[in-house]
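Listed next as C-alpha cells is one chain, alone, in the form predicted on its own.
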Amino acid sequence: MSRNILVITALMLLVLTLPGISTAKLKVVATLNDLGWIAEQVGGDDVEVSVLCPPHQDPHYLPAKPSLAKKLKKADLLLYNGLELEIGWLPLLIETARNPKIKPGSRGELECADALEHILDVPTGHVDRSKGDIHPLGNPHFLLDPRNGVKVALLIAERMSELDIDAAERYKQRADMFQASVEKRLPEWEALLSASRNCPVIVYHQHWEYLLNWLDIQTIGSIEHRPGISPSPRHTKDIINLGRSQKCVYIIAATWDNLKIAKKASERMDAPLIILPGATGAMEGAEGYLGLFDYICKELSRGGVDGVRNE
C-alpha cells in the first residue's frame, strides 16, 4: 500500500510540473479600481485580482507605501493606467518590489493605454510645471470613455492568454462577453443624455474629457486654470461671468477634488454642481464599471435640467 501511494504521489508532482499545466491562480495587481473590476471580469475563477489606488484617492497623488510593494512582489502582471498617470509612485513601488516578472519591458507588465488608438489633450510645443500638472502624453483619464473600457478588456485578455496558455479560450469568452454587456449599455446611456446635449458644463479638473467627448457634451471651461493648481482670484472671477452668462449651464467635480472651492463657484454661477464618482465605487451606486456609467449619466441628465436658467 505504502509502495503504491509513493507512486501515486510521484506522479501527481510530475503532472504540476509538466510545462502548460496551471498550478494557480494568475496573480493581477492593478493601479487602479476600474482595471482591477476588469480584469475581474476578464480573468473570472482563474485570477486573483489586487488594487493599489483606493477608488476614493486621487491617482495622481497615491502614497508609495511599502505595503502596496508587497502586493507587487507576488504580481505574475501589472496592470496600469499609464499616460504618466502614475508616474509619481509606481515607478518607486516596482523598483521596490523588486519582481523580475513586472519590470519594464516584462510579459508581465502591461501599460492599458497601449489598447486606444485615439488620445486627447496632447499637448503641443513646450511642457513645463508652469502649466500646472500637465501630462505630456496626452489626458490619462480614457476609462471615463466605456468604448475604452472595452479595449482594454480585449488588450488584457491578450496578455493573459500569453502568460496562462491553459486558460487563453476562456479569457477570450470573457472579454467577449463584457464587450457585448457595454455595448448594449451604450444606447442605455446615451439616450439619459439626449436633453442634457445643448447645456454646457464648467468642469473643476481636466478629468472628464473622454466621457463629454463621448456624450457629446461641450465643455466650457475649467475651474482649475492649471491642472492640479487651485485657481486664482481673477481666473475665479471670469469663469464665473462665463458661467452667468449662459442660458444654461453645470459644474461637474470629482468626489477627490477641492469641492470647498467648487460648491463657492456653483454659488457664486447659480449653477447646480454635479459631483461624481471618478472611478468604479468611488461612491454608493457607482459600484462596478457599469454602474460607474449608470450612475454618471443619470447625474448628468439630471444637470442638464437643473442647470437651466429660468428667464
Given for the second form:
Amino acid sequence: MSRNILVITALMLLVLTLPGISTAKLKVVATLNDLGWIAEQVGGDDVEVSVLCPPHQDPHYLPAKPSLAKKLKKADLLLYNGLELEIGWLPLLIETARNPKIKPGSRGELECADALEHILDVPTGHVDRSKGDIHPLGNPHFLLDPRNGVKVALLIAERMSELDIDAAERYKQRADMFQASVEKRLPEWEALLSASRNCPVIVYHQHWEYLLNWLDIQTIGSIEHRPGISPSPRHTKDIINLGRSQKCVYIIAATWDNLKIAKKASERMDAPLIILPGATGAMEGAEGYLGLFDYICKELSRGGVDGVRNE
Amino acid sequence: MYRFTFSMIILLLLLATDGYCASGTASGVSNSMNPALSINGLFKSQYIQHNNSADDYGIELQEAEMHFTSVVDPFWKANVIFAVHPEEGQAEYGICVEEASIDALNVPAGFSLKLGKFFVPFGKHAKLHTHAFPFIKAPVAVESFLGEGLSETGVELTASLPVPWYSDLTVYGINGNTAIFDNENKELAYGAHSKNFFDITYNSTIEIGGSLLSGPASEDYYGLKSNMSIIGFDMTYKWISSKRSHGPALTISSEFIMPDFLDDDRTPMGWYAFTQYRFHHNWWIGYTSGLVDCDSEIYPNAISQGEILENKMNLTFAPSEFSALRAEVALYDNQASEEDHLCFTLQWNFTIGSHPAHSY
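Switch over from the form predicted on its own to the form predicted in complex with its partner chain, please.
Below: every chain and molecule of the assembly, starting with the one above.
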C-alpha cells in the first residue's frame, strides 16, 4: 500500500515537473517583427519568440496594451530596437510587467542598436521639439539596412549564449549561417538597384535613410517636414516644387503613413508613389527578413526604372 | 624664491581647477543623475451662463503640474508631482503635492509595492491627472464622492493574478482622515481594486474593473454606523486602428460609484459614460453624460449636492503629442434646486520635458 502511494506521488511529481521541462526554452520577446524574425533564426529550437509590435503597425505609436505586458511577464530576454524608437510605450510595458529579469540594466534586456558602429541622422546643435518628435540619439530605423541585421544577429547570439550557456555553440552557428545567407544575397539586391544609384527620391517619413544610404539612393526631402507632425500645406507645396525641380524619380511611403497626402504629392510631382513594407511581414510577399529586402528591392527597381506604381 | 613658490601654487591650483571642471559640468556639479522632469500646463477661458444668477466669465491658469521621476538607488524608484492651481475664489495660486511616492524595484513574484502619497486606485477616472482628463472637468459623480483625484498617504501592493487574461489586484491602506471620510479620525481606510483586460481583436480591448474603499464615517454620519464604504464598477472599450499612424480610434467608457449606506431609499449614487472618437489625424470629438444623486443629509462630505445631471461635448485639436486645444460645451442641471448652468470653455494644454507615457 505504502509502495503504491510512493509510486503515485512520484508520478504526480513527475507530471508536475513536466511543464517545467517542456518550457525550458529561452523565452524571448522582441519589440519589432524584424528582431523577432532574426531572434528565431539565431535561437532556432532553443528559444520561444514572441513579438510586441505587429508588422503592419507603426512602431512609434504602439498602444501599450496590458496584454503586451503579460507577454513580458515571463520573458527571459527582451530585444528592443533602441535609439528611443520604443520610448512612447516600452518603459510603461516593462513597468507593468514587473519582471525583474528584463528591467533596465539587467542581462535580460538588449538594446539592439548597440550593435551599430555608425548611426545616421544624429542631430547636431540645439535639439528641441520645434523640430518635431525627433530622435535625439539618431535615426532608429537601422534594420532597413540588411548589413545591420547581421550585426544585430551576432549581438543577439552573444547575449543568448550568456543566458543559455549550454546552447552557446548553436547560437553562434546559427548567427554565422544567417550572416552567410544575408551576405550571399547582398550583391543580388545591390545589382537590382544599380540603375537607381544617386537618383533623387522623396520619402514620407525618415524611415528609409539606412536603406537608401546602403543603396546609394539620394534622399532630397521628406513630405513629413518634422517627425510626428502632419505636413503643412505650405511644406507640401514646397516639397512638390523641390521634387519637380530635382526630377524626383519616386516617393517612398510605408503602409502606415498618411497615404492621402503622399498620393497627392505623387500626382502633382508626376513621380510614382511606392508603398513599401516598413517591417518584415508588413505586406504580402515581404515575409521574413530576407523576403523583406527581396520585396523592397524588387519594388524600388520597378518604380525607379519603369515608373510603375504599386498602389 | 617667494615669488616662484607663489607662482607654482597658483599654477597648480589652476591646473587642479581645470581638471575638476573637465570632469563635471560648467558649475562643477554633475547633472547626469537628475530626475526626468516634465511640466504640464492647462489654461482655460470660460463663459458660464446661469439660469437664476449673473453670468461668469474669465481666463485662468487651470493647473500647472510638475512631475519628477527617477531611480533613487538599487532598491527604489521615486515619483513626485506638484500641482499649482488657483485658490478657490481668490486671485492667488496654491501649490499641493499630488503624489510623492516610492516604488520598490526588487519585489519578488511579480508583486509591486508603493509607499507614500499617491492617487488611490479607485475606478478609472480618479487616478487621472488633470491634463489627462477626457473632458475639462472630472465627472460630477467622481468629483462628488472622491474629489478631484483622491491623493492620499499610505501603502499599496499590487499582484498579477494567474488567469488567462491580464488581471491585477491592488490592495491598499491609507490615512482615514481624508475629505471623503472622517477628517478628525485617526483610523486607517482600506481598499482594493481589480483591473481586468481582455483583447477582443488585435485592435480592440475591453477593461473591466471593480473598486472598494472602506474607512471611518464622519461624525454627521455616526447616527447610522461608524464605518462607511464606497464601491465602484468601471468598463472601458477601446478600438485603435493599427494600420495607420494616428488613424481612427474610439473609446467608450463608463463608471458607476455608490457609497454603501443603510437607508436603501436614499442611497447616494453616481455614474457617467463617455465616448471619444478620433476622426482625423489630429482631431477628436467627445460626448459624455453623467448623473449624481446625493442628499446632503445622508452624505454631507459630497462636493456636489442634490441630483445633478451633466452633459458635455467637446472637440479637441492635438497638433502633436505635446499640445492640444479643446473647445467644450457643458450643461449642468441640478434637478432638486432647479439651478442649471451652461459652460463654454476653451482649454489649452501643453507638455514640456520628459513626461512618462500614460497607461493604456
